Amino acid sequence: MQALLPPSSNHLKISHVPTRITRLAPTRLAVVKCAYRSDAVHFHNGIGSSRADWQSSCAILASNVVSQQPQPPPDKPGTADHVASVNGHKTNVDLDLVPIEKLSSSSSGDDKSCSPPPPPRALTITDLSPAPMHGSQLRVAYQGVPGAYSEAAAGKAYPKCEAIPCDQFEVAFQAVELWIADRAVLPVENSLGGSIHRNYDLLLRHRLHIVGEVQLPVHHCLLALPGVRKEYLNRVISHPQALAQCELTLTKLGLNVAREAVDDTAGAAEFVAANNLRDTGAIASARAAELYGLEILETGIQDDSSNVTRFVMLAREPIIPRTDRPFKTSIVFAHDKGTSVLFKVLSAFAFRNISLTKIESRPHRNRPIRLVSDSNEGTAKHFEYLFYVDFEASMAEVRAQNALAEVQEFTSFLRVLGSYPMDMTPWSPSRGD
């Protein structure tokens, strides 16, 4: 397995776009990239190791603990050969503690001005647990560059996180699996673009959990170097989707100018400026022009202003669902007799009156392509596919139970991605931050 390493290129790689939208190779910020290793993990910031580092860890905080603790004599029976462990890993700290009636008696003595030392403060869970619970901050992995507005999105769901940027979706997940990062922040619909697809196949080849859920209203701003006026430019770089939410705007300003996609928002801008291009804009947002040195030419580009991102939470252990607050379940689920059996899996939720919030199909990668027929003869053929489902219910009630057993009834394979906490958040759109 190799590592996650920083890039050695400073090359970002360029989507595909049909027709008139072309290529680029800009450069990019240093970001984590894909790859499995078991030896150490650096990062250009100076975080990382091995997971192995990180189940050690228990053992130097236990040293630390014991280690103002007055030591036994060498000769004192069964220390010679003691050998502690702590979290499943040998350690040569003596964790014999000193027995708290041996401190009272010590301090009965004439000399009343030395008082005796305080006892030794007991291990708690919290101490053995494994980072961030020691007190540093929590490791959030995103897709893109810092800018992105999936770095806003993991700063809005964990506040005064420590954002680690990932250069592929695919990384994120590695990253978390890896213990590298605690949770990983994601995207999976816009209210424009619809579904990103590929987190949904990565949802089924991972197996993360889904924690929670935040919403970003996205807010577009064409970018461009100090001193260059609109009117100047002869193409505009963006996502693709980016691209797509402003196409109407950019019509209306009068730029007749070439739609060119990168892999990211936050990535074009970086583009223009580290390659000084006085002829090309970029559609980021206003802190992509800050940290790059761009101006703002035009605020709230995007064709509509209602214009949203949902995000997913992911953390390796699953959270326990409750019902004091409104919860979401997300699930997946393929059967072996088409879509035929689709209506007979959906009333299972409308019976017991479960609003469904998100419906999506994808192909079954494993049998894409299925006979009507048993036998080898005619060419009817149907499509197989896997559906994702996300109902407005927590795991911990009985009617979502139940509509899952009946669910498992009619399907073949059947998986909880996670059930979580709603983002109720209010929101309201506008033409600027």
Ligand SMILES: O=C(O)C(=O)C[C@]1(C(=O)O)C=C[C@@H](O)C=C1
Given for the second form:
Amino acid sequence: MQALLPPSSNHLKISHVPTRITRLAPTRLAVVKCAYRSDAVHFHNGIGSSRADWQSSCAILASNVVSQQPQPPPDKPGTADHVASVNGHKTNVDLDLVPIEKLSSSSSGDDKSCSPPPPPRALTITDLSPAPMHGSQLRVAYQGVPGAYSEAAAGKAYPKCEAIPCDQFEVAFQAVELWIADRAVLPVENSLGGSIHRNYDLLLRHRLHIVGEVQLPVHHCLLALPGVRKEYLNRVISHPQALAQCELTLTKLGLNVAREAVDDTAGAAEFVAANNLRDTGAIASARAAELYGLEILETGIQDDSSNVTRFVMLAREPIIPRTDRPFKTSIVFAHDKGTSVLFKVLSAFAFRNISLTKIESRPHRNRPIRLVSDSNEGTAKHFEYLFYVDFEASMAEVRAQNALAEVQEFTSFLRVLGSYPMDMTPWSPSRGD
Ligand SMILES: O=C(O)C(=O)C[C@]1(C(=O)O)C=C[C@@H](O)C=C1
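Form predicted on its own already given; the form predicted in complex with this ligand follows:
To see the whole picture, the full complex is given below, headed by that same chain.
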């Protein structure tokens, strides 16, 4: 679907990724300048920024990646490509590698090049907390503009965080990979609208780890400019998921008007207000009405009062799985023989009493079709899939480790996307955000 809105000028966009990433020293990587806030100079220290920490996080990553499709040999350490490939992807960012000696002598005049590198630091319990590593507010990237449900989800996941609006899901991934943000909070499924496929695809394309989930009750409102009545509307705009979640109710309200999809719900409200559109309504949150000066014509217009969207929290490093509270693990796998192995894979969980909470299949983009030739009958063309499975167990549990070891026998590709605490907050479907 085509986005109606021009991109908002205060979003983080692809073109806003850092213009320079500087390798400060053999032991440290930092984003020195970023275009999102041209006044900001961010230095990141702590876990994940020293080589030892990188190694420990890579070790966790390696243990998480049970098997992989063949990868090209790693790039030479110290090169820009190596930095990008450690991050798990190739970027178009122009990496500028500067030796620490140059930087430290020019900044302080001290001869830091003589001092020995700091010893590797052991992981502590605080490394498992969502606190930022650089001593300031946690920066959380989300897709949309202020007032979007994703912003509310970021606030639920990380209270008091600095929420960073991004104009696309992909930008939120990049913001974390490039250290502009510490986390991303992105929707993956809704109880009425189903999966947000784009984010499933991006989870595989990028190397971030799922470190948590939040489920947000989504309470939609029909918004319009002050004084505008329902009868005046000949168009309703919103995010495609929001339009789908309100389809029946809109019809019941007599709003048999054109529906148009835009990038996010709050962006729809902003657009109506900014363009003084008296014939256009927006589906968005009550907070968006307040932020953009619109009136609420109808509230609770989602087709089901228990409308919930599930978001995942993403980080550069995985968290260490635990067993002292309910955990969920998300994996993705594929097999050369397509869907025929699915039963065997799923039985690895069933035999160990591990409940699955979600299965999603997506086209296998590297190999979308499998040809099976039979000299008598011709050629069957099977579609190939990647399977995403969420199960209720922690990777710290032996039964989960054994299940994955068995799954590995049946699959040609298997990756653990994350093992993370389940959202166990009490159920409050009537609460609007
Ligand atoms: O547009 C928004 O406000 C969003 O946060 C996006 C989004 C989605 O992608 O599903 C999030 C929650 C609701 O389900 C509707 C839209």
